[in-house]
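Next up is one chain by itself, shown in structure tokens, the form predicted alone.
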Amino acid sequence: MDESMTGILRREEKITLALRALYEKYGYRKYRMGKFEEYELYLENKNFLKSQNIITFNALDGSVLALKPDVTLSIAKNTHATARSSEKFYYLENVYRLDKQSGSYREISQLGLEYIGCLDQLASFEVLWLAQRTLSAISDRHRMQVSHIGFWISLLDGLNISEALRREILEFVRGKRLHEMKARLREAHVAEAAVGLLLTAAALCGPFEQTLEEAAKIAINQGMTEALDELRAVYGLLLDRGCAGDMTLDFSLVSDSDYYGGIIFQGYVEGVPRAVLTGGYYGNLLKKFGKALDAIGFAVYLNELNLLFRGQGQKPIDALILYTQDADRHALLTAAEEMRKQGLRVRLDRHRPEEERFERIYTFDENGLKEAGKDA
């Protein structure tokens, strides 16, 4: 893009194309996909999505299609991977879901990247460390969450929790309520020893390397251990890296162990109360469609950092001409391309617009053009 023209950017719009460009430079290409995928793909998968509502119609063949409601879905289920041919994709797309608050659907605009393949640690460090490098982009003041549903599902396994009763868990520790949880434990009359495990594990929270010594000494088996191993290694080179200062480890971040089976992470940005950023590893949904493949990547939700950046204005247009209805049209025309060959954006209206700003407005009618005066 010319210079010139990423003046009049937004300033998200400036982060997501430096973002792709991030994301090009690393070997990431571009994925495309149609607004409408088959309903049923939607359907079998309703767990894996941030919201269960979706909006379909019938086409004209008889089949039900949607409107997308996630993209990783849709990359998973075509993607051409093997063991020893991953692929690396990144998306801009807008998808389309229900938002609880206002209980309207909206269309959100969502930046994401997955690596699908053989996984091993340098890839998953790669992942995380674009994260982080997106988080910078959006802000200076940013943090990053991340845990091991893995490490939960083999402490689970490990006290032969039910799988009724591990979903409930699940949900008391994604929650953070851990008086019900240890109330509904008892009710279901869960050893003292392992309850005490369960809650000790729920509160796991703080930074890295001492949480990672405290989950340690609650590790019961080989598959606790090797998660543990897994995070180590993984902010290891991240923090050789220099990326890994405001990084928490935070064992209540959890999600569907259908899906997910590895590491995932959250994004916050200082000024935005919800996630920015959300990824992970999920090659348990691999899995659903027949692929013996690893996955992680994450999602960016574009439309939190307007609620970012609404306070911050702006950049005013440098120049309002207000033309009479009498004016020389092409003598109106030249003035304002001459301003505009200067660098200067400019805008022509008859009248003064009531919502945007100007670094200086002009008048234009018989006489010529004339400065008006200041508006920014």
Contents of the next structure:
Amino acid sequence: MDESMTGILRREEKITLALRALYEKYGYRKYRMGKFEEYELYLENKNFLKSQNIITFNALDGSVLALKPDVTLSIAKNTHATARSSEKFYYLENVYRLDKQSGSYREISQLGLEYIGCLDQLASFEVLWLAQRTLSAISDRHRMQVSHIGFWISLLDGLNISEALRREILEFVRGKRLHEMKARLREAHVAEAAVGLLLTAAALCGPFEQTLEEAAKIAINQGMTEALDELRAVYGLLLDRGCAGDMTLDFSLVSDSDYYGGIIFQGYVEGVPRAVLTGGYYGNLLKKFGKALDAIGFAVYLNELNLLFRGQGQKPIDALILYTQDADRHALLTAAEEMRKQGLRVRLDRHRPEEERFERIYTFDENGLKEAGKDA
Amino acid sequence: MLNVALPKGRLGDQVYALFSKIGYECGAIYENDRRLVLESPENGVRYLLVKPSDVAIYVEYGAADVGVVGKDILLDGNPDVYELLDLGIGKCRLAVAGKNDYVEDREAVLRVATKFPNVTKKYYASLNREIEIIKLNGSIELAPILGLSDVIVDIVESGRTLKENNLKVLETIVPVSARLIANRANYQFKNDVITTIVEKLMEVLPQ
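Output block for the form predicted together with its partner chain, input the form predicted alone:
Following is the full complex, with the preceding chain placed first.
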């Protein structure tokens, strides 16, 4: 694409294009889905959604449809992948979610990537690697936070923690509220040794290898060890490919829904106060749809990038030609077309528009084109 | 430079005292003028003086890296931030209060005046009690006196204000104290500084 065309794109649009090219290069196909989804899908799988607020409406046949609050659920439902035939694709879709602060719905633009099938560690590596490359494309100043839900599930299983307390614990862990967690566990008469283990696990956060070592010290069962082995293997591959430098292992990263089951990760870029990328393993979601498959993927919240590039605004238009009523129309149009051929953006108008900026302003009257100077 | 959101007022003074004890002094704070941003480049810290109920918002949206805020505000706003420490200062409780001679009519919908609608809703939902919330922004104690509400849900520190208005605590909902919170993204980028602050604060906090 030549410069005159890419030049009009905003930074976030350019990034979207660059990322699409990146994903295509790795053999991922673009997948386009319908705007609506049957409301029932979200009703039956509400544990997989962060928020229960969904925009619904009636179809002509009376059935209830929803504007998608989430893309992955639709993908899990519709995938044609099998154990011997995997699917790799990416999507660019809008989802509709409640914005807590304003109390109204927001349209959120998501660019996501999914790998579904019978997956191995190389698959996890590939997706994490692409997630890392995605962050790099957005900003040089980025961080990836990685964790493993299996580590927590096995630990909680091993300690025989009840379902209700489990949710509370994970909520404390997510907020790094260790002081409150300690008090709550004691109140619930959890054994001191178990309290110690849970607090240690919740505080595991830091450089990848060092944190892995510390985590290994509190692995009390096979499940925890397997989770750490998987993290070690994937990290090893990333390190080998030279893109693990800005990754931290942080076991306080736990999903706030039942969505993810294995490795999970979040990406941050400096200047955006929330994660711009979230992803992980969600095979359990596919099992819910009766598909014994693995799946791993991530989504980038393109809206958040507006925050990063705000203030860069639109460039001024190159030229404004203010013409008078008695100007020679043929000569005027020819002069403007000449300038456009040189690659300039040229606007014709009778009066100077108030809310627009121009590099140069010209007048065109019965004497022809005359430069009136640079715009103030 | 670390941006710290401090709640204006007495709690903010106490928090600043803690922070200066661990090496984050900022001389400008004693000048007592009306500036809202006070900076100490030599100590690498910038204090933002904000309304207590806004601290969590400054932190959640990343305008401040860390902040100190009462648990009451965190419970009501439920911001998506890390809550790293209980500073054990600004201790009080969130409580239900009513007139000294108040007797609850269990048959009627309870009218509750409060600044904390979300905590209030959650608390009464857990009791399966139907309520009507009257959201006020200050002088909550007036509501039961004027018959605007049956009870109030508010912060109680010494209980003096209640007493002077012929009100009493009926039920404690939750104890409250000041918490150190951090923005999730900035925690990643300023991890060293924030971790050090947490460690140093733990040393100076009364256990």
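Not measured: the values here are computed from a predicted model. Rigid core: the largest C-alpha set superposing within 1.5 Å between the two forms. Residue numbers count along the first chain shown, from 1.
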- Query: Superposing on the rigid core, do we see a C-alpha displacement of 2 Å or more at G27 between these two forms?
  - Reply: no
